[in-house]
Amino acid sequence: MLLLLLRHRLNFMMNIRCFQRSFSAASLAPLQLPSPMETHLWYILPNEVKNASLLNQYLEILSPCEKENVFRMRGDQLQRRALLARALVRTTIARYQTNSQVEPRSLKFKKNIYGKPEVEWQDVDGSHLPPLHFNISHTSSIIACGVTVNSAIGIDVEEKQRKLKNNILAFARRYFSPYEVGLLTAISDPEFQRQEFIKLWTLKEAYVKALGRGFSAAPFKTFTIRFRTATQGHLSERRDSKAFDVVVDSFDDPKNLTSNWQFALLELAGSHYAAICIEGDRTTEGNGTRPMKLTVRRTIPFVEDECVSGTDAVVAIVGLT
């Protein structure tokens, strides 16, 4: 097994020291920062990363705490997924440090008061580092990281074929608002209903993650996802992503809506739904309904990057230019 060494921490660390002698620091192609109201979405397909030497190289760039978290996972697949997730975050953010070259391993992170991870910027020679925001989501078959500048972001990815153990409507009544339950109840086709449930779930989770206050502070039942101008039909019936936009009604704080939050929903890599929620530019409030600009890249860090925007790997459902 590729991650067999992870079962034995001491042996694994001895091997890492050997690899440190043979590996030179792989360069990451520098990128321009996302423009205002633009999102960069990076993703890894774990099944494409099978080289043990490359996995060891990823481990080199993690902090001691991150390594401990990887070692704590049970089973090779969970360990590899945790390793790839942290490697994706570090290598992605390091690409945008244009004022000074920053190694992925030197990046430091902190958590806000609700536990959402943030970059702890280290000023270099008094230079002003970019106000990057990021968020990560993963399933067993994809790991994604979204990046913005000056805009809070939340993302969620879910497998299109995700199966639910419970009855969909019973599950929806437990977590969704009455309006959302009504939308699902009106769907007679079980497969169509399941797909619509997953799309709603990804949008709701992306919104909660963008708020950055944790799920306990923003339970799913306290807000409603609505599709403005989509007075009839559901997401799967509307292929023009500009035909309507997503808005949120908050029961707890109706005045703090959602006109300042922007959503996108897409099919990713042919196998997943991905939802993105970003905070609108407060200097242009009132224009929050304009479609989001999105650039999507598939990556194997240190090996290859591929821009897949405009290909079959990215199919817009709603909210994208």
Given for the second form:
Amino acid sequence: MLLLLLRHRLNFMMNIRCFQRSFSAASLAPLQLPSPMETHLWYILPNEVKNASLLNQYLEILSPCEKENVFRMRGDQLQRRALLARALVRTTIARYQTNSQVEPRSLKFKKNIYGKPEVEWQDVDGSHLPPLHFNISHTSSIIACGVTVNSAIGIDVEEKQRKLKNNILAFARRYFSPYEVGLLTAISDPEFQRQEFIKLWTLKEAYVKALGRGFSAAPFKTFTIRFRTATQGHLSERRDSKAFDVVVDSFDDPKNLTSNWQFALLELAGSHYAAICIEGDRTTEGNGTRPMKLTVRRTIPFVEDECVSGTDAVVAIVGLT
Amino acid sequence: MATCSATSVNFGASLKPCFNNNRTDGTSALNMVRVVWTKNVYPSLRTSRFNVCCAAKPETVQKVCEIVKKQLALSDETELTPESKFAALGADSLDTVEIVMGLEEEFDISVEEESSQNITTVQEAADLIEKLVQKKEG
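Same protein, different form: I have the form predicted alone, so give me the form predicted in complex with the partner chain.
Full assembly next; the chain just shown is listed first.
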């Protein structure tokens, strides 16, 4: 049994200011909403969160269905990961409700026709609720949640060291577009090729998750991710990230305003690649080539936040200032 | 929903591993699965799946289990059942796609991406494989 039945009220305060930590009353400190075209990225490092009574607190805010899903996972590690993912989503979204205090456990979720989770807003008193969008992704060592206002969002995180069981080019030929296969084939160093593959995968995943369709409904062969620069290049960290811009070409749906999707790719917490895709604002001029405005925070819900933008924990690769 | 959860816990606990090489009575492990199901589960919403649960050959199911174990780096002792969900074993989307690719190579079939959302358990993978193999040979 993962969690003790101990009921222990912890007195911690959410810290909303960067680089400071303090402790006081036990409620989730509210957050200011992201502005339009701004993205907030939150992440938990599961290895930092093992305290049984804290995990119990998280369990208490889950719905009955979510709790069942947690316990269906095989083994403590996977259960903890599933628990932290739901706790991150509920606590983060609850904190953005600045009009009135929303209990994390009172949030309701639904799925779109492709299975993408969304908040089911309950307009109880007729007040205008913020159109928050979120998307999560996790690996064994990080759980991330991206939040926007007014834009669809998709995120994907992968461990930098991740290795495919299959041959990379065979995999790419099977699932990626010809352009992308060409890009990967041109890389002779196997380690570099593997890294570029992972980056490409995260960008493609982030896109289909932003679309709300996922891999099955938006097969990876039906669109190309490419890097728009003066010279064709690879996704090197050593290059000036401002010189790159990620765009997507969709074959199935050329009329789809694919220039409305904005991408960012970064190294997160030193250990992961993270890709973010948000829907651009169609009313603005230009085609989304402005760098994404992103704020990244490491968090332990009910305990602490730490703004890590501008630190080593966030290294821009493409699409960010 | 609660019932599904309860039965899936019981289910897992009472089943022998996916493919038991030590059986001497001539019945396959898969038949045993079927017996347990009829005793312990009230009709699930997915009754159509119940009807085809024994369509896939035990060898197919076992091969799927091997490929899944390899992809997810599970130990040989890990008990997999036909109802084992890939996600519950820790598979993410890239793992699932790699599993599907492994199955395509093993069985010389082609799985459309649209179908991959239906491959969430060992049984579903085995059923789809059998369907595609039969289609090929038919």
